[in-house]
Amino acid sequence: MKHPREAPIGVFDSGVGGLTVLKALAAQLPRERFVYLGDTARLPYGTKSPETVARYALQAAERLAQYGVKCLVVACNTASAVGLAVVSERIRDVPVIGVIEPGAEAACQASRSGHIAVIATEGTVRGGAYQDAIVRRRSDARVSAVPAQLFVALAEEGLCAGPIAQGIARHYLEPLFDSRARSSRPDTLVLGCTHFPMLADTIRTVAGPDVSIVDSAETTARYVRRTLEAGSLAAESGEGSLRLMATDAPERFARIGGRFLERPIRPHEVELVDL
């Protein structure tokens, strides 16, 4: 019987978004093997009612879970938001982690003033699970959260600067940011949706110097880590490993995902599945 520690990861999403916590997990963590599903066929989550999401993400969870996963990531702000639960009570004998949980804890930390931006997908925003996050633990915070689903759109075809980038950063930054009222700006921005890391240059250019930024994927990639540190599920050896699948259009996946993985993906490495 094979160590727990030589089990994969697995990792899902309902596309290509959640490829941006898979850099920063094999990042941190590059002696694993990692499994991960892109729910392409029913994407996006953010249109979809609450229960909808909670039941795609749990058919996810559980297709991961028939690869002996020793960790299950959820590395979609929505399906963390309405699903994490759900999956965690299902999924119950390996760690279940959200993306959200992670990000709110990053940005108290960081936040002086306890005034603290978050920009996401209208779903993602409209069902406050940032907000409540972030004050429920920080009493004092104030949290502004703006819909950046234009963003999304930016991500996939690649127009992460320039021109094009940057005026849409400002539509949705500037409001938040405005130096004339310098004392009422928010100190931190978390980036709350799975596809923003890919524009963050182009945010920190627009929200400024002084604005610390909370990368979810990073923040969660670190947490994955200390988790099976302390629960010796770590990889001590091994060059790591990635399977993909996805449950449609395998070939998109692997354009736009190669823009997320920062390397080829080539379309034979897609595996095609069904839920």
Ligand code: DGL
Given for the second form:
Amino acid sequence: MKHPREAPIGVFDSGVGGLTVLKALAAQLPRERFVYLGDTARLPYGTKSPETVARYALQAAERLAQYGVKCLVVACNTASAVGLAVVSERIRDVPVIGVIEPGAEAACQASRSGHIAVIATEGTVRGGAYQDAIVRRRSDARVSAVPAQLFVALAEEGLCAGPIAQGIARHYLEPLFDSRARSSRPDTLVLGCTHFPMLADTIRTVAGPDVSIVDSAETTARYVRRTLEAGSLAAESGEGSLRLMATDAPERFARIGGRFLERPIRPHEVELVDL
Ligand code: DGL
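Output block for the form predicted in complex with ligand DGL, input the form predicted alone:
Now the full complex is given, and it begins with the chain already shown.
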């Protein structure tokens, strides 16, 4: 099947978190048409078993494939960690891009010492995909991966700064970055979850100014752009557009998603779909 440059790019996540990836994609690729699906009915993916997440990811991917997408972005770290292989096997005629490999690549480039910390959901840490992707690229790397599940709730509640966010950031990050000799601390920290860029300022205050913070949303967006350009698939004209879909509670998606996308989303912009 031929996918013209004008075809949309499909993006999916368990909910609103992937809007941080979408924002980065739209900044890199302003002419593109995006179709975004948030599986809000089954959120969170981060605490579910790999089999369940892979099944959900496949259903979301197949739904997006119905829109004739020219590229599919798995904008959820957990779904990328445990479901990318199964999705790529099923959706064979377009590039399927997850967030883990681009994030691991950027971390390996940023780290001087090779000691890299990854914070992510339980499912992403347990699946070991970031650890594998980093060590595959840098055999000298040492990876400290820590689940930081409460950051997901904080980001959705809009509690990204202030004493509560600071306290939780210290809980997760101080064992990694505090009270260790500078030489044994990670010099790079991967934000391995869609929600964590929302807390980047708070995370930085705990990790310290000398730590390189890798946002997998940014690095994935650059990777998608390069992939489209290499395959002569990038849109050459047009103003870009966005179609939003959610599997539950469009009003909540709009309310919370607006913060993630950094522009207001009106509830009627969000289509309710069933997978
Ligand atoms: N989107 C998920 C991720 O990046 C976080 C939210 C969830 O657990 O579903 O891993």
